[in-house]
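Only one chain is included here, represented as structure tokens and corresponding to the form predicted alone.
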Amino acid sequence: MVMDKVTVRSPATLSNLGSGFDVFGMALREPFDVIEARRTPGRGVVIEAVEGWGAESITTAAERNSAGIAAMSVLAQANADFGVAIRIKKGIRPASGIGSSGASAAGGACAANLLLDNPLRPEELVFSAAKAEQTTSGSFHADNVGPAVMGGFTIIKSYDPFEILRVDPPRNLGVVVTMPDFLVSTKEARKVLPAQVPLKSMIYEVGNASSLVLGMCRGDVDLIGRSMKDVVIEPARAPLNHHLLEAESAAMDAGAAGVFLGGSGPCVIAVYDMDQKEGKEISAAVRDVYARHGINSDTWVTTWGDGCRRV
């Protein structure tokens, strides 16, 4: 039966997971979005309301929301004959570091698919919200739409052709969140990327990205937080995320698997083993890093989620 109004849930999400850059993606159970469609007559997309955490910061112009352009993107692949007006809740701090933007547009893109008569698959759905990322982030990324959309672990294996690959992470897979009271622009986070990396790196990174997936695959907690290590992106970015390696320090003291930055920060990101601690150790240490600079953070003790649902 073909919907009028939809309302979904879609979750932040882990990009580069350290060494995965632009290719890794992880989604997480929560915070998340809640985005709301209803179908309209006539075309187009209008955003009719934004409201929740950072929602005074952000566009309602379709044409330059991620919600809104990813909606766009799906009416328009599949020849829709009317139009969708969406209204946004944003759960997720923009600037944060665990796919704010990714997540509405993910949203935008899965509740204008569950208005259509003939839904599109999964893969096109990323590929519309990626598209609502590089319009609003300035390049084609898709590390954090695709788990948004799919959930799980995700696996970019190639930008063209498009192909995106999922699997299960370990259900004993802990993640702790912690995202400082300081903003860092993806856009501005990019500019600080090297334009070459040294052949000794690049064997680095391609060595704990492989073990990482294989850390996946075996449902090895240790394995994967050892192969989070990275020596190209998180290095570049350092300066602009303050106290980022004491916050990482001060995780890995406290019975963290692996630390990582997440995606362009500042959240800190720190995986560990549910079945041998709980989370909240690693969360205070890390604020307590924070706090002693007088930088207030907020944390969420979490595990990784299914990406974007019907609520």
The other form holds:
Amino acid sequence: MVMDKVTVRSPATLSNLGSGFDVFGMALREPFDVIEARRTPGRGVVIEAVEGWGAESITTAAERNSAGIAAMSVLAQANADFGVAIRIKKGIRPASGIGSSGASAAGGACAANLLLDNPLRPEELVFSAAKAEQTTSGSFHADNVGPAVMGGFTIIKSYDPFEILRVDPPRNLGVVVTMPDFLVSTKEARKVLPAQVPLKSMIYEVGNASSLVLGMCRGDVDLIGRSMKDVVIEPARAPLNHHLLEAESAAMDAGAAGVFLGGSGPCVIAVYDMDQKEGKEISAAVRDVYARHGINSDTWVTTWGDGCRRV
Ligand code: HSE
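Condition change, the form predicted alone to the form predicted together with ligand HSE:
What follows is the whole complex; the chain from before opens it.
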């Protein structure tokens, strides 16, 4: 059915999950952005409005806005004979480490595809959204836009040729997101990464990444949590993410199965078994760390979710 107007909900996403830098991603049930898109007679994309959390920091220039660029790319690939006007409601704060620009990029790509009656496959939408995110974050990484489009747990098997895999995480995988009240830019947080990785560290990362995937496939929350270990990326980014180690220890002491830095930060992500624990205890323990240092925080006690969907 050809539509003139569509509204989609595009989720926040976890990336890296410890050992899977630029490879692993997982969609969250909340928070999310809402993207409205409607056909316009002239070609091209316009961003009519950006509202909500952090909207003042987001450009309405379509060629520099992640939703705008992704929508343009989808329209161009499908040779669309119409344009699109977009309105964005941000439920995900920018510079948070839970895929804010990725959610908008995925939303722009999916909304444009729906207006075209779905000519592009999910993998093609992921690729378009990743190219869009490259413009805003300065690097081509698809570990946020992958799950934002496809939902569940995703693995970027390879960037060239581009191949992405998806699996449902376990039903009882709970997630506690704690977002301290300071910003970390992905662009800056990628500049501090080491150019080379010692062989010993590579072995450690591959071991943990492999067991994390096995945990997803077996439905083993404990194994997933124990595999969220990273000795390369998080240590390099710790100086940008104040009190990270203390927050992570507090989450583990409160009964989390595992904890890691969300993307480039500053969100701290704890996972837990929803059949065994209440996420709010973990949330309170992590927030308490920031509060003791005079830093406010927001929190979501949630779980994994679907990719970008029409609402
Ligand atoms: N994998 C990316 C990074 C995600 O850690 O830089 C950025 O949100």
